[in-house]
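To begin, one chain is listed below as structure tokens, in the form predicted on its own.
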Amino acid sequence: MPSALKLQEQYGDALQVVFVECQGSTRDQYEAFAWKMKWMGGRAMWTEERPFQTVGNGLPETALVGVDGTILMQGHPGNFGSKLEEALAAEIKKIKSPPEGTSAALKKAWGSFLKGDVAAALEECDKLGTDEAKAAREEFVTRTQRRIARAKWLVDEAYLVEAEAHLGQLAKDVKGATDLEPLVAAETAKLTEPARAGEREASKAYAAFAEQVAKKKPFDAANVKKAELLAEKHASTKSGERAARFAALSKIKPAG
């Protein structure tokens, strides 16, 4: 777990670490355990839904899924040695480079897109007008729409601190892209809606709290008390509910 979390911190958005509970613990149990172990508060995700089947009976089991969805490595991480990080670095290099086989004519468009200039990438594709350019344009739009969908989810679920940062970068990337810029602007406008004022305040308060306690005895009595006070102050908000859940998790006993 600690090694995977370090990789998540090292590679940021280029990598997504997903921890899968597979021993029958409830969500409350595994989340409480993760908080106690100081594994929460970062970008790693936690779930009990297996994205694929395990190959052995031992734990832990690690799998590296490539950018194309292919399982590149799977098994006990102790057997991987340096091969895991080497394979990981190779996959990350792929997402920072045009796809293999990209024509010379399209490399400029891919270069712009990978640097974050979506508008320039789309404009270059439109200028070329070839079937390959049209396919690349569709890929650029699809990838950007996924990012917009992520922003929408963050807004709808009241992760407004994260949404603000995500949308800020998106707005820079799509500036000048007439078919995408309005979509980002629409989500950004939601952040300042009067009806979300309470959620904005609560989101900032809980985000600051979670960051502060994640690595410093999360379930210390003083921290649990802070969570309870946050939940009381921001009752009826989603972040208030998260604070109340944190306090409740502190009382969960480990499975078994």
Second form
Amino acid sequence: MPSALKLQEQYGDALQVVFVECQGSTRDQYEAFAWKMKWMGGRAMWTEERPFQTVGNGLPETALVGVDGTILMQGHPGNFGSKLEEALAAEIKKIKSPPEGTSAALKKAWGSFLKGDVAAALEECDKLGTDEAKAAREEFVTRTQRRIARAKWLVDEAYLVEAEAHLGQLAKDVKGATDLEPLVAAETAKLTEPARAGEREASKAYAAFAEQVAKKKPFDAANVKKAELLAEKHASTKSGERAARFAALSKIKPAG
Amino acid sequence: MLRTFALAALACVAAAPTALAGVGDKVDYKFRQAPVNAMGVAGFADLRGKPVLVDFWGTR
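Condition change, the form predicted on its own to the form predicted together with its partner chain:
Okay, now the whole complex, with that chain kicking things off.
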């Protein structure tokens, strides 16, 4: 567990760690457990749904899924030695490279896309006009639309601090892409809507609180009190609900 | 008793993997309930383009 968290911290947004609880704890129980262990506060996500079957007879078990979605390794982490980290480093390298088998003609388009210049990548594909270029264009648009959908989700769920960061990067990346730029601008405009002022303030307050307590003593009485005060001050906002949930989690008994 | 059994059975169904994928297979799993801290990620398709480390663990 801590080694996966260290990798998440080391690689940041270039890696996604997904923790899958397999011993029947409820969502409340494993989230409370993770807070208590000071494992929260990073980018890792937590679920009890197994995205695919486990192969071993016990826990822990680790699987590495490559940049193209293929399961590359799976088993007890102790059996991998340095192979897991080597394979992971190789996948991280691929993030900045076109997929294997990309023709020389399309490398420029992929290069632009991977540097974040979506408009230049799309333009290059249109200029080439080949079937391969059309497929690449579709891939660029799909990936960007997924990022926009994620930004929309962040805005709708009032994770406004995170949405602002995500949209800031997206706005730079889609500049000049006529079909995509307005979609990003529409979500960005929502951030400053007067109707969201309360959520904006609450989102900032809760994000700062969560960051501050995650690596210290999250469920220390003083922190729980702070969460309760935040929940009271920002009642009827989504971040206020998150603060109330944090306080409630502090009272959850571990599974046993 | 019956209720406890029903809840336990439900938990098993909910936690069961829907994809019988292994090494060499592609993962296209979509979460039924967004993971904690998912931040808008609905499934593995949303993570395409970056590696994913899946850590199966237990709290007990």
